[in-house]
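Read the single chain below, which is given as structure tokens and is the form predicted alone.
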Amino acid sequence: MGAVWFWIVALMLAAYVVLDGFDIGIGILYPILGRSGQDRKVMLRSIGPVWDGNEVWLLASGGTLFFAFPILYASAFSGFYLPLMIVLWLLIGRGIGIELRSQVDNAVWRSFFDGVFFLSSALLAIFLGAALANVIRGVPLGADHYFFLPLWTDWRAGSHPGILDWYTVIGGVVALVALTTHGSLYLALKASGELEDRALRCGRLSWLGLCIMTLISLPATVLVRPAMLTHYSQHPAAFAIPAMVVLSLAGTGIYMRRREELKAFLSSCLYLATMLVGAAVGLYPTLLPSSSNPGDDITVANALSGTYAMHVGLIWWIFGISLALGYFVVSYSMFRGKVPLHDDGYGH
């Protein structure tokens, strides 16, 4: 039952970094594509019917994991207070943004919040990288499963490292690149005429970054934690995953220059989500690793709640989630297309 609630939590994750994911990169391109009014306000209508909805997955998540894990639930809430409440501001910096722009009629005003979706947007992409970089590094976990990290001590990846280092910035950049690159591609999806050909011209380049640092990251992560190689090494099927990142990395590419919009944004639905899911089988079954004493990591077995809770726990989590994903059908089936420049609603 512990792997079922850990590839449920993997996954939800995924699906959030996946459809939240082109929301923030779009908040991180605006101040570069929206060159006029009219650019704006294609930009915030392709994602105000959907920006709000796709956070539900981290709310999701969050739950699920106090559900199901509530001892990692209780340490990396604990240890990782200061980034989760920095999180916690640029979404909701994220949220004033797009909505209180177009409250004041006054450039000033309208300035203002578009720099704070563009800051916040940032920023989110970052952290949410770096966080990940620190789960996948390991954390100085005591006996008693608690820990406590700076913002940064020497920078170096070592058994007492702080919440920024080499490696964590390294994670934050990827994940800064891959959503800029993952947000022009749905950009190009949702716009037309010149804002499109702007969008397809800076995922291109955004692409080639994202290449670069995907090469860079791969090999940074199994020297900071060459225990990532045991659980593929012992499944050799598991490599199949590395090869969807390469193959979903190379097809975003490809697509891009044939201009065919859409496969090129499923190819980096797909580079996002095996990335994360390739994370998640070299963890199994840890759930935090101890970068201080490996005896003392946080794993699927001594962090599971009891057995009633997790089956009657599934048959609710089965309900909910089709509730979800039917939500979710019907919102992107109404809104499919183009984005039409004479409704009302966001960026008006």
The other form holds:
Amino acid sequence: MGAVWFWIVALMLAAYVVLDGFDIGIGILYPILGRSGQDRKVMLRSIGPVWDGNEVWLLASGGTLFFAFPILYASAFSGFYLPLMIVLWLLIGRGIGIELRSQVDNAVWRSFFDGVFFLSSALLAIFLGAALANVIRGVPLGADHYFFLPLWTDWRAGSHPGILDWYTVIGGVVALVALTTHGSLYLALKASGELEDRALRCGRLSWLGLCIMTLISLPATVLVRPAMLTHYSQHPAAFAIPAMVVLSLAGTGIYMRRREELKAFLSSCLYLATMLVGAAVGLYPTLLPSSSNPGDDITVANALSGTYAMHVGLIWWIFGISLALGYFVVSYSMFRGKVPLHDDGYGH
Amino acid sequence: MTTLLLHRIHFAFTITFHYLFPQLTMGLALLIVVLKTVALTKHDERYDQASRFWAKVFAVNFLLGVVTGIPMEFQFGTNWSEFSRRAGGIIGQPLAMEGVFSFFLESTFLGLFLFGEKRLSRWAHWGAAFMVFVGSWISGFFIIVTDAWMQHPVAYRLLPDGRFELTSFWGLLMNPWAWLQYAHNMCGAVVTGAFVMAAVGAFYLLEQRHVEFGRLFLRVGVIAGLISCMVQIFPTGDLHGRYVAKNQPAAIAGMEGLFHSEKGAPIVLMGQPDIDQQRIDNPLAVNKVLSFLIYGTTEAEVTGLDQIPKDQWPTTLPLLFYSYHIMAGLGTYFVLLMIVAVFLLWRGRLYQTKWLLWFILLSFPLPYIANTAGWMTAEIGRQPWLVYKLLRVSEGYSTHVSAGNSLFTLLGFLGMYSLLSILWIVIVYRFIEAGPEKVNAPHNSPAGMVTA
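The form predicted alone done, now the form predicted together with its partner chain:
What follows is the whole complex; the chain from before opens it.
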């Protein structure tokens, strides 16, 4: 039962990163590619009907994490207090940036919200990447399973690290570049004409950056958490996942060059998902490693809720997520294809 | 300030601000369905236009509800980690269900409702509005189930390490407290929606602009207002109050300011609690009414605070007393106002009665105050318990998140939410100022489905 819920939470988080990832990517690209008012409108409309639903994956995985592993939720959320609060503020900024900019027809007003949208998206990408890197590196968990991390200490990934150190900053940059690529490809799918070309050019550039960052991040991870490599060597079949990371990254580049936009975008989705699944495989059955004493790790076994609740939960979860997937199919097929240029009636 | 107090203020401030938005969202969601239903059945284009106007208000309001709601889910872990660790096995269940069953539904169909009018048939668009309504009301349900478990814990087993484990899924969802509180709360949300709609209508009539829409809003607003205000008091408020009295005598004694147990206890309409002297100063009281309201007989004995150990008295007792009295007093005023309004509507004089239009206009903030005061009554009444009689508030907070860190983020939220308040007021005022006529004229639609 523990393994089932571990993978449920991991896959929900992966769904969040793949889906909201392109919303964040659009935000990062917004001032770079959105040269005219019309460009910016197209960019906003490409995510307008879906960004909020994509963000729900974060909420739903947070709720599921709380329900399945209350001890992890209590420990991680209070220990990562400051960065989580900053993420909350950034999510507020991103939301109002998208939705409020077109509510008042005034150039200064629009510029303000454009700036808010860009900044909060870029910082969100960095914080999300750094957050994942923090989980991989481990935190100074005490015997009571609690910890508290300052934003930074001496920038070393030692036994008393901060949220930001050299390793987690690498994680943040990987996320920034990965989501920029992801966003470019999504935009190429949704936009037409010159904006589409620009999105592809930008995608190629950030794809190169992503290749470099991925190459740096893999050895860095092994350096910071050697146990990951042992996990993998115990189950050699798991090496298929890093292989898929490399293949999907290559696929993203190749399809982009051939202008097969949908295939390039899907490869990028696969890249993000396999990166996360790869991290999860390396961690399992640990949920949050202790950097001071491995005996204090939070694991699936010591954090799982009661058996009865987990069984009942599985029933409604399967039912509820099937419904949710149905909604996503309806919504994405309604708004499929290039963004229309006529007025959509509501804002943006 | 102590760490505990800061964590309490942190949650209290963010939840109070957050709930300003969902109450209108949930109320308006229902009223938009009403408008769209009338539009469809009576083939009346004005109601379609009216629902488009309210959809714009709804969208901004929904957005602010979402962005201020995410911090609520996080705060269980960030600021109340020990509570989460112990009770997560139970309250995590409804919170996760809210995400899976409500948020996906709400967000998807809101997208279809706002952006899809030209792509959907009229019935399908009505369906999208209806699903948004269902989603927002499901969301409310799971939150109330969570709160109800803290107020009236059921279906649990206490483990040796202090954690709670769920023993019955249906027991949790069928907690009687949850259903009574849900009925009372949702009705309160409709009151807010109805008053806001009626107030905008009154504003237009007083301005003598957008007169036709002003009348429409006023008509729908006061009828929905009267129904919801009455149901708010009877049966939902009455039943919920009796259930509280049975299960949380300390809360009722604090709400009513009843320091001493009494047969034929009076109801205090106004006064100031004096904790040191254990009495109500300057009381304006009606004899025996409290006993009658709770037990249905004027002679029944009502438990006073004297029968409750002092360490279990609701903390901040005067605030509990005032919250309850503000809620109940405003609730009574709402019924009177709406009775007069509906009577004049029936006599055909509502649109010309200026003094009443002024009352309706100026009353729009009051349901917000009443809803907030109602929640304060419920939550302060539960004090000093986090989980009633099982876990104290002082045992639930994140002890390793220092006062400095908590104050840092509290100040951050204060600043952020001040900005959000200003933005909300500016934007909604501009919507109202622009009027409903110009919103999204449907004949511009290339698809032309809407004008059918």
